[in-house]
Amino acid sequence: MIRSLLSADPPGSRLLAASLLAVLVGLALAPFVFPGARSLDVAARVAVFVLLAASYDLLLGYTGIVSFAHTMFFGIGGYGIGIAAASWGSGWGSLAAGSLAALACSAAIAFAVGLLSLRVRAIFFAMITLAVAAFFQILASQMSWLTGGEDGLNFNLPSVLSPGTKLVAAPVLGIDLNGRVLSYYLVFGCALALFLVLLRIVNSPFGRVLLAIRENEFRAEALGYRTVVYRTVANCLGALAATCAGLLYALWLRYTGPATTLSFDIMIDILLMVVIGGMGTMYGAVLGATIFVLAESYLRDLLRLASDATHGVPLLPALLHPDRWLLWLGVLFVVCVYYFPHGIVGRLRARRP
C-alpha cells in the first residue's frame, strides 16, 4: 500500500525516510502537537509550499525548464477564488466556480506560453516567462476594480470554515475542533493528495520521457518523441499544480494580493526550496519547503534568544540581533548549497549502502 502511494519510488535512505515521515506526521498532527494560531499558520504554509515547490520541480528538475512565471499561476489560483468569493458570495458554489475558472485560465496561458516559447533555448524561454509574469503582476495591481489593486482582496468563506464554528462541543485532546482546524485539514489533505499525483506522474512513462528530454533533448527527439509536446504538457501540469497551491493558500489566508502570491520574491523562494531540497527528486520539495518556511518563521526568535544569551560578549549580541535574520538566512542557504551541491535528498541517497 505504501509502495503504491510512493509510486514505486521509495526514499532510498533510512534517514531520508525518517525525515519525510517526521514532516508528514508533524503536519498531520499539527493542530494537536503544535497548538496555537502561529504554529498552525506555519504548518499550513509548509503544506502549500511543498506542493508549490513540487510543481516547480516538475519543470526545473525533471524537464529542465527554467520558468520565472510560476508565481503567476500561483497568483491566478489565489485571485480566482478571491474574486469569486468577493463577487458572488461565500458559498461553496462560488468557490468551485472560481477554482474551475482559475484552473482553466492557467491551463490556457500555460499552453499558449509553452507552445509558442518552448521552441527557443532555455535562457530565452526564461526571459519570456519573466516578462509574462511581470505583465500579469502589473495587470493585477492596476485593475483595482476587480483585484483590489495593491491592497488585494479580503473575502469570506462558508460558515463551516469559520473559526467561530465548533464542529464538536467538547475539546478533543485539549483542542477545540472548529472551522479553522477544518480549514487546515482541507489544505493539508488537498496538498498531500496533489503531491502524490505529481509523484505518480514523474514515475510514469511520461516522467521518464521528461527525464530523457532533460538529459539530452536531441537524442529524445531522434528516438521519436516530440519534445515540444512533452515540454508543453509538463508546463501545463506544473501550472495547474501551482494554481491549486494558490487556491489553497488563498483559502487559508482568506485574502489574496500581489505581495502574497505574485511577488518575485516568492519565485526566488521556490527556486531555493527546490535547489536546497534536491532537483529532480520530488522529495526534495518536501524537505526544502519545510526547512525554508521554518527558518523564515522562527529564525528571528532563535536569534533573539542567542543575542540575549551572549549579552556581555563583544560584537556577538549585535551580530545575532533579530533584525539581521535575513543575513543569517542567506548564510544558511549558502552553507546548504555548498555542502549539498545535489540537494539534501541527493546527499542522503548518496550515503546509502
Given for the second form:
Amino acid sequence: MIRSLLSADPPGSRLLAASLLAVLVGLALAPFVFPGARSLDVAARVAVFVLLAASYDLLLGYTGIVSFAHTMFFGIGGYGIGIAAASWGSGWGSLAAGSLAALACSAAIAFAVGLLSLRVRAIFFAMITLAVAAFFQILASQMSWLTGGEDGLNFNLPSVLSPGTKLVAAPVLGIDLNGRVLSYYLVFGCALALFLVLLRIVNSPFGRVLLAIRENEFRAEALGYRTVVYRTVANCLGALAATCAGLLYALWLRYTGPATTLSFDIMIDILLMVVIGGMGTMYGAVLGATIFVLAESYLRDLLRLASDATHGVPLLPALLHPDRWLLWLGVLFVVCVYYFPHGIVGRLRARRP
Amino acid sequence: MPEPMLALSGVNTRIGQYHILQGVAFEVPRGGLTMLLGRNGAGKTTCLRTIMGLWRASAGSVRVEGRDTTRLPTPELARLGVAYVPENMGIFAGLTVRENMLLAARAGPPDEKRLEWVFGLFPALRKFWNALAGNLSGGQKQMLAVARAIIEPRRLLLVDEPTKGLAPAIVANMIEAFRELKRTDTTILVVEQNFQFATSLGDSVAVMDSGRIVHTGAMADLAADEGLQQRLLGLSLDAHQ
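Output block for the form predicted together with the partner chain, input the form predicted on its own:
Then the entire complex follows, led off by the chain already shown.
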C-alpha cells in the first residue's frame, strides 16, 4: 500500500525515511501539536512550498529545464482565485471557476512558451522565461483595476473556511476546530495529493524518458522519443502543479499580490529549496522546502535568543543580532551546498541504509 | 537486383566550419553485416550520425529501404526500425539497466522470449538488472548499449565502434553476440577500428578516407589482400592478429 502510494520509489535510507515521516506527521498534526496562528501559517507555507518546489524539480531535476517563469505560474494560480473571489463573490462556484481559468491559462502559456522556446539552448530558454515572467509581473502591477496593482487583492472565502466558523462545538484535544483549521487541512490534503501525483509522474515511463532526455537528448532522440514534445509536456505539468500551489497559497492567505506570488525572490527561494534538498529526487523538495521555510520563519527568533545569551561577549551579540538573519541564512545555504553537493537527499541515499 | 537496406548518395555534412563528409556514397545490402572502416578522423562516426539524422546532410541523399530519410527527424527514423548504438558506451548512466532496456522497448514491456534471448547474448545484464548503469564496467556498458538497441526487432542497426577500449574476452563475447544477431533479419552497419573484429563478422565493407568512400566490396576480399589493406587502411594484418 505505502509502496504503491510512493510509486515504488521508497526513500532508500532510514534517516531519509525518518525525516520524511517527521515532516508528514508534523504537518498532519500541526494544528494540534503546534497550536497558534503563526505556527499554523508556517505549516501551511511548508505544505504549499513543498508542492511548488516539487513541481520545479520536475522541470529542473528531472528534465534539465532551467525556467525562471515558475513563479509566474504560481502567481497565475493566486490571481485566478483572487480575481474570481473578488469579482464574483466568495462562493465555491466562483473559486472553482477562478481555479479552472487559472489552470487553463497556465497550460496555454506553458504550452506556447515550451513549444516556441524548448528547441533553443537551455540558456536561451532560461532568458526567455525570465523575460516572460518579468512581463507578467509588470502586467500584474499595472492592471490595478483587475489585479489590485502593487496592493494585491484581499478576498473572502466560503463561510465554512472563515476563522469564525466553528465546525465542532467543543474543543478537540484543546483546539477549536474552526474554518481556519479546515482551510489548513484543505491546503495540506491537496498539497499531499498533488505531491503524490508528481511522484507517480516521475516514476512512470514518461518520467523515465524525462531522465533520459536530461542525461543525453541525442540518445533519447535516437531511441525514437520526440524530446521537444516530452519537454513541452513536462513544462505544462510543472506549470499546472505550480498553479495549484498558487491556488492553495491564495486560499490560505485570503490574499494575493505581486510580492507573495510573482516576486523573483520566490523564484530564487524555490531554486534554493530544490538544490538544497537534492535535484531529481522529489523527496529533496520536501526537505528543502521544510528547512527553508523553517529557517526563514524562525531564524530571527533563534538569533534573538543567541544574541541575548551572548550578551557581554565582544562582537558576538552584534553578529547574532536578529537583523542579521539574512546573512546567517546565506551562510546556512553555503554550508549546505558545500557539504551536500548532491543535496541532502543525495547525501542520505549515498550512505544508505 | 534487390533494393539495398541503406543507400547513401553524394552525402555532404558540415559541422561548423569543417566539411566532414564530402560526397559519401555506398550501399548496405539487406540482411548482412557491413563494416565501415577507415583511419581516425576519416568521417565514419559523422557518417553514422548523418544517417541517423543527428547531423543534417547539407547535400546528397540517405535512403532507408528506398525511402528518402535525409530530412527525417531522428525519432521518426527510429520508429522506422533504425537503431543506433553510439560510441563510448552510449547508455543512460543515471538509470538502472532495467530502465535503460525499458526505455528502448518502445512498443511496450519487452517480450519475455526476446529478453531471454538478449540475456543469452549478454548474461551479465541479467545479473545487474537492477543496478545503476553508470556503475557497470566498460564492457558491461557496451553490452547494455547493444542490448538496448536490439531489445525489439530492428530493420537496421547502426553500431559505432562496439569494441573500443574493451578487453579481449569481452571482444570475443561481442563477436559471438553479433554472430547470433546476424542470424536474425536485422541488417547491421558497424563502424570499427578493430580489423580482426571486422574480418570475423563482416560480409561486405566500405572504407572511408578524408570524408569519402574509397573502397567498397566483400569483406573476405579485403581480408585476403594485404596490399589493399596497407593502401586503404595503412595497416598490416599481422599487426592486428
